[in-house]
Amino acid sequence: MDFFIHPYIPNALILKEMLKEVGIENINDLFNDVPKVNFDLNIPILDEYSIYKEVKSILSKNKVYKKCFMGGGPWFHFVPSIIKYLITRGEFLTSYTPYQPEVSQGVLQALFEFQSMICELYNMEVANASLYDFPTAIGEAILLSSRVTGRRKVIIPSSIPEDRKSVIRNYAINLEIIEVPFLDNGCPDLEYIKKIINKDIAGVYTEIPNFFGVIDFKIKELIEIAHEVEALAIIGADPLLMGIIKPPGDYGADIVVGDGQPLGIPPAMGGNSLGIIACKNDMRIIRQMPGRIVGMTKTIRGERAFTLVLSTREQHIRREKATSNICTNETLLAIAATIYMALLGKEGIKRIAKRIFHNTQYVIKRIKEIGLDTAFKGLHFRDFTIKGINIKKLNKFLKEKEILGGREISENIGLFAVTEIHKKEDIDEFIDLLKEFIRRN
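For the form predicted together with another copy of the chain, pop in the coordinates of just this one chain.
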């Protein structure tokens, strides 16, 4: 093969010259130990403009909805413009995991701030630098509870969707998972838990809001039930909900997990994910935490500095005994979330949460006005169900109006959501369309 000039390969035309210094004439000598098999990759080479045109033209077959009422996540929250600009600065974007702290303070400090903000949101004292996504974070939390307690059974709500359960089952492949039935508000039946719980249980997991959008105000009781048998209480808590309700840390939760996508991260077909995990200040738990953790320290010159800590938990040191296999995580999206939380701050997170909550109450009120209802009782946040209409048909109808409808929970129950980006007019339009749909059907 000829070496040809290529913009990404600076040495392309001097490889021969370099080979000479190695003492080789023919480049194939470097591959003498590799078995020869003929194959043709059959990949064309395009110039940048052609790539741009090609990919753009393929992607133009994707439809970007102007309005979205899809529930269950990922959600269409507003993403401030500054986030993309900052996280795509080359110094962040093109860096590796910060193994050399002296030249990686930027990522390290940002991650420390991420951990710190997550801790503030949930009122916990420790958080890691991210996990892959929400379901894997639940999986890791369950494994963590098992390692801490030395037990092999966990309780989870049966209400969470099958997708999420499938991931959890894979992570907890060596554990036994017990599903708790739910009440008419979609929240786990505490009486049931009380009945089955015992000292074999490593952890009890639940979510606020639950999958149907209902805020579970019994978190405190659940945590107490878990603690009675010295099981760990694991709470999956929406980060934005934390702007209006008391955080799990206030009630003594041991581990909190979360979906970081609402924190300034576009949905990207579910492909931008950010798993959050936090725990209380308990060395038994901290030592078993999965993933990277950044700590504040000092240099030998006395400056404040940040570095990866507790790496003896991790795969590169502990190998098969590591607390997790995770290596590459979701750092850049964690930085995005950090910037988002910095932009909003105390007041902004509260305002966003209030706006979402307000919109949710409004849409539910309107739904009831037109004779429909949610499938579950209770106060909702962002997500809500509508029952009693054919969801597939409704979605089709909405699609004609350029609106992305809800997630089918069953034939006649759909999961919807409103966020801070919905204006009153948007909700009113949605209700009007619902009315029209009912009239027609």
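Having seen the form predicted together with another copy of the chain, please provide the structure of the form predicted on its own.
A lone chain is what you will see next.
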């Protein structure tokens, strides 16, 4: 293919230099490694109903699991049916970015309500209008801590999964990331942190619950350790867990991040997630908040109105002044989370959290009854590990029973999860299958 050299597109003018730099002579050379495949599928011309039947027949070959016990996220939570109908309204579905407040009041108000609910959930004072997903929210928070403090070292727990770490490293490529070993409960070793922390540390990050599902009851102590050297305390907190424990804001957290996927968003392959970030009322932090913040104001006639009050993306301001170069947020999913939180309210979220907590304690109790145990001590929420069993073989066995098994942590440790959608009979069936697997192996 030959590109038309357009005088107003800079790359077109230096195309030859670009090709020379990568060592090729023609754009087509970039595709030499792509296999030559004949895409002539010989499909007959059919009417619409015949196509529908044919496609349905093909899709019927897909494997559908009856139940899922995989941990580590994304998780299967109950999604109220009203959510998908409300977010597919035209004013929500087609409104990507509310640049013009005069024609985007509906979306702006919904995002303002999202921010308000997130602040209430975490007991923080300022939240932005969402980020892409949980790992990128952590990366943004770490960069934020560096910009605020002027320091270039950040502490994170080594227990977080490699896929999350890789995003953090990618975001904080110019920072030094220090990983802290974890204790037998999977939580970071505070004594180790005390030894290494100093005035060069920009932020200290930890999660509740941790990746293995254990609730860390020493969050307050970790925050105090960070504040002793004037570093920012960043807490990754599960939004549903906030229904039964004190939120990070109660302990003095500077920044809170979270995964909004449990808030009325179904799991999807490689997408459909929502990044949450909130902070305390500190203008040093607020001015460095990534993305954008929606605020409430008044029109010239004195009527209530909503508008973007902080827009620090590179689309809005000079690139070198931007706090984030990621131009994608999750407005539609933030609205879905808003509808979910509004539907449930405080008591509803508390009931969901209690059900998840009780299911988690019940499945762990049953696991111990059959001679197995968790790999990490402590009180669990949603996620739990099973040790002393070949996870790859177990998952293959469960797959034959149309059940999605755990995430493989090591050869003999798997990460599983239960949510509010799991009934007692589901858990008992899972335990019976574990017993059957043990007998066979």
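Take the two forms, superpose them, and find the largest set of C-alpha atoms that agree within 1.5 Å; that set is the rigid core. Model, not experiment: these values are computed from the prediction. Residue numbers count along the first chain shown, from 1.
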* Asked: Is Glu25 one of the residues whose Cα moves 2 Å or more between the two forms, with the core superposed?
  -> yes
* Asked: Superposing on the rigid core, is the CA of Lys56 displaced by 2 Å or more between the two forms?
  -> yes
